[in-house]
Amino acid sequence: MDPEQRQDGRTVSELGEFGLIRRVTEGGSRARNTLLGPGDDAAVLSAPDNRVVATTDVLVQDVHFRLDWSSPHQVGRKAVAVNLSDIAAMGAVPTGLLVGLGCAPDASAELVDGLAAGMWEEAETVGIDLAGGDMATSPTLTISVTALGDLQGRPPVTRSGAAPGDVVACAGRLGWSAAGLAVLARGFRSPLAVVGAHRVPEPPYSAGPEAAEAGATSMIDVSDGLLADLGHIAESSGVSVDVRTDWLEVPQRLSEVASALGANPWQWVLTGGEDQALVATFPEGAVPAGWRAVGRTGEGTGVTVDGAEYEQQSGWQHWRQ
């Protein structure tokens, strides 16, 4: 049912557990990877490659999102976005989402069928759904979602596969959710281009899957910013890593918003995250359409930017921001 539809002033308490469980898992159709959905004490999924990829995130108010940015659809969107990016890392395509939800007693049952709709949205892009889930009493409206996947046989992309000599490429935009960000914390809402990648993303689910099959030797999604997740992968793999910048662009979009806000756009395209892009090594001649290289792989550690170490911080890191 459209949430729009159902406005009828309530709150989560007056509503109560089950009825709220029965407002979020009524929002779409079952997924033919769910063999037993929301009802009973666990979801059934199958699992053709015999392995399950999980992955869970969790989202805080006003850590991760803010209401008066953002709306309850749009955060229901990228609560999902920033874990099917997670998958598709792994090489791996999405089966199914389990849901959990923290809210207060006094929440409204529109906040939350908003987010339940734009949890659905996300997940039908990919053809999967809310399999189940668990709510509970919370001051802080909180999200955590885990997602599932499947490996169609290929095994997984990890950090650690990176060797000297690699090709680095991304698939996805870069910069564009900081360049929102930026927008928002000056109080504007406008461009709407920049401002709607910050509150949803868009990650390139299929990527994930055609990097895999195309020999990637290492992938991971830009969540925390392009020089730091890079970063982990020259760590687990025992490589460095050489982003060029002659390979890299900034979109006039950027560089306008920059101009207009006294930013450098190259902070936004090399730091910033929430874009939930992803990035993966390749051996030479590799490289699938689709990804372009940002840089190469060589002998020893840490991560440069035109061969020279970068001087501001490289990206999020929780707890010291």
Second form
Protein chains: 2
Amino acid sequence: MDPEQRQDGRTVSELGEFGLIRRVTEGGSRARNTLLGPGDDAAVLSAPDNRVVATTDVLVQDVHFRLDWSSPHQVGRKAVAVNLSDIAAMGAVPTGLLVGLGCAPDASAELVDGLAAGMWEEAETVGIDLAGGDMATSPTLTISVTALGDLQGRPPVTRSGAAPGDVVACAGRLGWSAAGLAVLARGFRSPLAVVGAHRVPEPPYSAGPEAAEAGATSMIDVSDGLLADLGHIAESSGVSVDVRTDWLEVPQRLSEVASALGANPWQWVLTGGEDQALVATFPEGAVPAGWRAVGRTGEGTGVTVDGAEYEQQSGWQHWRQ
Amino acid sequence: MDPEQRQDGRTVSELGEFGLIRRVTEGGSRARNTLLGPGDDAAVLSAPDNRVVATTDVLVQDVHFRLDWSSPHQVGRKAVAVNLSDIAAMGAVPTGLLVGLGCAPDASAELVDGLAAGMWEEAETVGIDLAGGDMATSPTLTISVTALGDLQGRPPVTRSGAAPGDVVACAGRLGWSAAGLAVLARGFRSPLAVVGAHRVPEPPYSAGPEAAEAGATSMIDVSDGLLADLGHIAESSGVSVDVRTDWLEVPQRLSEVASALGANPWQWVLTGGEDQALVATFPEGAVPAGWRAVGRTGEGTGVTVDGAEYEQQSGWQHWRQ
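Got the form predicted alone; any chance of the form predicted together with another copy of the chain too?
In what comes next, the whole complex appears, and the chain from above leads the way.
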């Protein structure tokens, strides 16, 4: 898509539903998996191993994103990234996307084009496309993305397969999006390293299938925060999880931002969401390249940090910065 | 789901996101196609023929439905029906659903339960379930449904395969939803036969795969109106379509309602949407049981009625009531 060409000052109602759908679904070239693309009653995608992984996420303006903090392009990338991250967390590779967009009739075509361009850009990083979509008039800007994926013959990696004694390991970044959110919430626009991480996460997509191939016993993507999402694994698997801060680290950049804001960077690392890192459990010795150990599973229930309950407000002084 | 049990006066925010998702996705028993249901990062569905048909539709309160005209249960059924109809229009059988729901924090749990019960009821008519979902806070009640389907080894029936000389045929009802809408718009609540048709369409799901099996050359579901949707087939296939009113009929009930409202029932039959009938083209002699011929394709472009352009406002007197 050539953004210059598309910024023609028209509104969504002037484009009409079919014009809109074309703008969103024809933003790039067709991917190999898309056997029948947009323009019919439904799309047809390949499902090589006789199963399809499917997930959907709804993003609402001023709930999940703010257009004064992020550009439409960034919002589009994030809307796709959070879905692709769910596909990766099953150990699957993505095969295609469907997009439902609700927006006001007087929204600008530029907004829709920006969203579409961002969605296409993120989709193309993993070789897929926007295979179908629907547009609706809505007073609230709403982006509903469905991602489909393929398990390549492997069983899905669920949240429920962890066993006591497994190594807990992580791929991707932790705390960066939360740091960026803290910066934006104080009215700042930099440092871009953290603000950018909040605007557009960089999920380690290929680490999901690699973990599955290496024998991961459970996996989840970190959307609510490391401890909260490990809580889902602990509960589903019937194990306890202990996160070891001496195995984790606070990146230098997060420490600097935390100092500037008078914040605790460990809180970002342990409880910050939206980086869409992957966290998984592996049998001893099976942690693959690209993953770093961050803890251990055990008998029992619940999630602890260095063997103790984590207290979000007061607990930070217990760990090194 | 036992509605009595669920109507406990709580709001959506009191239930929380996970409570909400459970209410929506655990409303019935798991279908055979759902290999891994809700509660993980993504669902896993069977895709028996190595392809998956996928479609998504977004329904917005006061744009696509009104809660003073329809119950949440009816809205839920309709939200699913419009998607399943798209699957049928490809000649496919449905395999599963994903639901994204946006609603206000102070919405009642009863509303969500009603929507969920309706979605489950419609899903169960075709033997599938709600395999996954996402819930979001939104000021605007928004229902985003994604339906997946299986082609059972057949090629998809697109909009573009019609050839000159094909028979145009229809399965399902035409004009009933438009008649019901006209009744509701005048402030009436009966006759229920037409009002009910507007609230919950009854798409002829099995007619889609049956048409594909019989050799349908193109197919679409009638969501915008018979003439408008045949226009999509005409354009995509590069044919003209002539609808024959002497092959169609106005059901007695629609004539009665039209008389009472001073309306033209042919306009409902020819241009009314939302009944989710199926219209398809077949080679001469191939129209299967359950389908009725309503016209012919020819060389050229565009859609005509009895050989002439249809004029929505003034045209009605040209055709019999």
